[in-house]
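Next up: a single chain in structure tokens, the form predicted on its own.
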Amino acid sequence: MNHQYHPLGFTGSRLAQGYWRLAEWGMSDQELVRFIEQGIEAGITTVDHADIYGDYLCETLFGKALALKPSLRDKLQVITKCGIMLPSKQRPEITSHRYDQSTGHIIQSVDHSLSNLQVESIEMLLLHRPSPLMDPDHIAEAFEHLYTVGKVKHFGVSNFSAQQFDLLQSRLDMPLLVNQVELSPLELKRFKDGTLEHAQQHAVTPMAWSPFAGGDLFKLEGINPTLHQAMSVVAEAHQASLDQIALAWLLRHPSGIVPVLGSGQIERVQSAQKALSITLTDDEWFAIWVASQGHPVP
């Protein structure tokens, strides 16, 4: 079969807007349809959802909010998420908090996802968790049936091991684009594993989930003092924030790590996309490297 895919990874952005806790944000429509505008003036594009995503209503509330403004859908990339099954009152059919990648419950996701967002087809689709019960020959199948239908126009995977990667791939004709696994100066298993090391040999796009640690990084004093230390004489050579030479950290990497933001306050997104100014040095990056595993390297 012959795909039409972009050969070099994914195209989007260089930082992504995540939406996972847009429901707690208490914006009105127009309030967020304000916030996406202003995140796209401030060069931010890709927009990153899953289907549970605020209990089920994330997709909902970003939807009604594209619909107030329809010309936005084309300056953006949008990203869901499908395969936990989350119980919820939105969901009464589901009993229980599993997985499922079913050729079926992937395809009846993206038509809530489509219906939710109010869109006819969106740029990536990802696997929110590798399932011990994974059959990647039902997820090709639910996948092939995707993307000739028009419905999705690329797919990637979320929190996939090298090895679950290849698998799933080996039964694809499209390549996986996307990999979106935690990574932050607090949280280095992926740089050690192989993840990047796989993501740069096969031209996908590794994106950072908690790229601030889920908040930690603003309490790196009481956390880890010689990492705060470290970072703390980083930011101020470059005049920058904590936060922005964590991302700035990330950016460095040669995989082309994508970080996902998740604040709904728009100084903090414009302020993290100043971190794409910010050019580390090797003794920058590798000092906070050490700082962060607290031995010296090999």
Contents of the next structure:
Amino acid sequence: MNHQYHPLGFTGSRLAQGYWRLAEWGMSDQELVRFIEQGIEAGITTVDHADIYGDYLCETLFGKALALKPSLRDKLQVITKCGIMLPSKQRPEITSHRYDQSTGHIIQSVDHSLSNLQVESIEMLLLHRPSPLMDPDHIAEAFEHLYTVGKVKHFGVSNFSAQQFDLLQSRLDMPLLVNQVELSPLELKRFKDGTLEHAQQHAVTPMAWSPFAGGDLFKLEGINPTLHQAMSVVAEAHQASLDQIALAWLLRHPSGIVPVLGSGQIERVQSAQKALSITLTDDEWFAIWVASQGHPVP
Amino acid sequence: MNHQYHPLGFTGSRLAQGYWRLAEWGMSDQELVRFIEQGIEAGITTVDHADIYGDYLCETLFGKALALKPSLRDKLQVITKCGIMLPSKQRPEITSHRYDQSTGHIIQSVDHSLSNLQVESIEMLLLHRPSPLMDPDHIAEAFEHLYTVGKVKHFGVSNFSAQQFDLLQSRLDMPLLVNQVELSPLELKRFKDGTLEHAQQHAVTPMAWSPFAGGDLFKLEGINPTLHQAMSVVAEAHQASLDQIALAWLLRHPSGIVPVLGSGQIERVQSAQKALSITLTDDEWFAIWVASQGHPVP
Amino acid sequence: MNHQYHPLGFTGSRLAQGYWRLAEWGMSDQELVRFIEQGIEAGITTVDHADIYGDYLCETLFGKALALKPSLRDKLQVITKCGIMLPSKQRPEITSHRYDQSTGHIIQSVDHSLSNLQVESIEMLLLHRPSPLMDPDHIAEAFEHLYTVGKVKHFGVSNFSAQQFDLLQSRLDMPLLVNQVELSPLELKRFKDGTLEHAQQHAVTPMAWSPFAGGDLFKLEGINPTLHQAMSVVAEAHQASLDQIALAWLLRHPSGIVPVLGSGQIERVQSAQKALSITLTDDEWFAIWVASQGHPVP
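Okay, that's the form predicted on its own, but what's the structure of the form predicted together with a further copy of the same chain?
So here's everything in the complex, that chain up top.
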């Protein structure tokens, strides 16, 4: 009931735990083990990484926890990303903030990620951003290799438009299963530009990054009082918090959105998990939609 | 010559009569019978309804006329729509203005429409608006049912983008034959956002709501003097009225646009019908296009 | 190495020579022969025309040069365009600036072009602009005829969106091989609206008109100082000129962009050709991209 079964084979949890701020949490390896365990106990088994998170350090921190308690590995679906180059002390060879989606870089990036995460393979690799220099044939070559040698089981993208998705998919034998994009009651763009319709049509699971709009949801009263009011009414009706309502609102969408949580406080994670038992009515869903866009539906 | 034959089976008239303002016309049942008859005599046999028109009352008024003169039924192609929920004294159970495109609601809405219209079946059902909560599998289930039991012969949509259309079509066995959108010399959006190209490509008939821009065409001199001037020159050349030119302009488009008339004055309907015998030259068509957008073609 | 082989048969040079300003160059027929010869010597064998260039005069000027030295013909791939109507002393029958993409006009326009260019056939015909009145079946009829009688070997379009391309392609038996659009470091629109992704997906070659932004690139310091600075750094690193860097930047894109040159000075053409030996690094390519759009990549 907490799991989402993709028609093509991937099974992940309905909420994913994101680790892009892991380096800021200041956890010891043992504390992180406990955090991962408690997440699993709450039903959140999909973990979302990227090579660049925490200035290239988050994967390594996570890997240390896995090394400390190897039995955790098989309970998780590990996602990571590649394709962005960030200048960093960890990567002195990178001289500018750009993209690299060459065959060689993708393969090398996954090798780094596997080594840092201390795993043999990952469940899913996402291309982090569409690049204006994207050569789908080069990406296909990398994906085929990574699949064949068993390092990556499934593939997806992040922040792709429908057209960018179609281009890349047209060169691949395997299906792209995920498009991770920004989605929240404060960020409706992807609801309106065809991305979600395209995902629904092609059985692509949308993952939602920043489901709380990077924390703006918690300052909502000042940012969008109308939306704050609408969400507060719904929250009261369900005896729930604003963040639970934001998640329930995303979970209610028929495209099967998987929100990615970003908090390192286990109480927040456990609270988020309760959103799965909240089913918004159509009236409630549209009240939030209408308040966010500032005008009634036509 | 007045009829439009869809490659996939639907036959409708080149102009459709819309009944969204029927409740405001103040006609007796007998007067409405006469209005319908005169429309048929003028070659306008497609009638366009929606469950919500006239605060949910227009279908019922129309049904009373059909009951008064049952022989009219087989001379008409009846279109109605569903999927919008409007708070109304007629529907006290509806508590907010939103969409409902669940299997149950679509089927129930058609049952209401058939009962109100006093017909056994309709020629076409349109989904009135794309919903951000649209689940194409649920809609497909409803459409399959309505087709199988013989209540609806053909299906279409209204106000859909190309992407929304593709999503829904991908789940249906039957083709969507119509996309009813706003089109007029004052409203070029759908000419420019890919909707008409998509319709042409997939043999979808665009129906044009508000072909006179909700009456703005008759106040054109104040609203867009350049367009008024351009249309007046064309009108004079054809010894025609501005509304006839607006219709002739839409009818000239290769996608086979079917304008939906909204007037309850039979003289206006008969006048509109004369637009079918006006063929604009390319020079005239582009003069109106250029005047509307305010700059020459590139 | 200087040639681009299309998977479906067309072979053109990596840079094309455009002749839209030929009438302004003031060349004698003999001088034009020499200019064409020197272009061929520099590896630029694809020549780009349109019926309307130079107020309908450029094709005729070019044809006189070909007549003077017939052996040039077989060394060239001749492209021309049709579909725009421009009021002109040369064409008194045209009364307004509009499009004509009827079967009859396309065939007649090609006959004019063949006669003016003094050739039996051309390698490629492009539809010059998407028309809001485009009837793809009429265009298909014209293309089929022109192909069957041997007057046109390949077909393409110019300034088409992905949707417009799909519509026309859906009615054709032959593939559209080219979409000629505006592309330069100053004009990123087609990089962002899906046109280039669509071209890549369908093996359509993008040709770039105004690769120097209509000369704005040479006034770049005043127009976009940030971009000027970024391009100057790259130019210095390669000991190249700004226009060579602009071309190298376009040539680096994986969609196989073919820039169309517009200068009548053979030194400029020869200088442009040297861009083929400049390969920008990813750092350099993105430095120009970032400077042009005025913000880092996300």
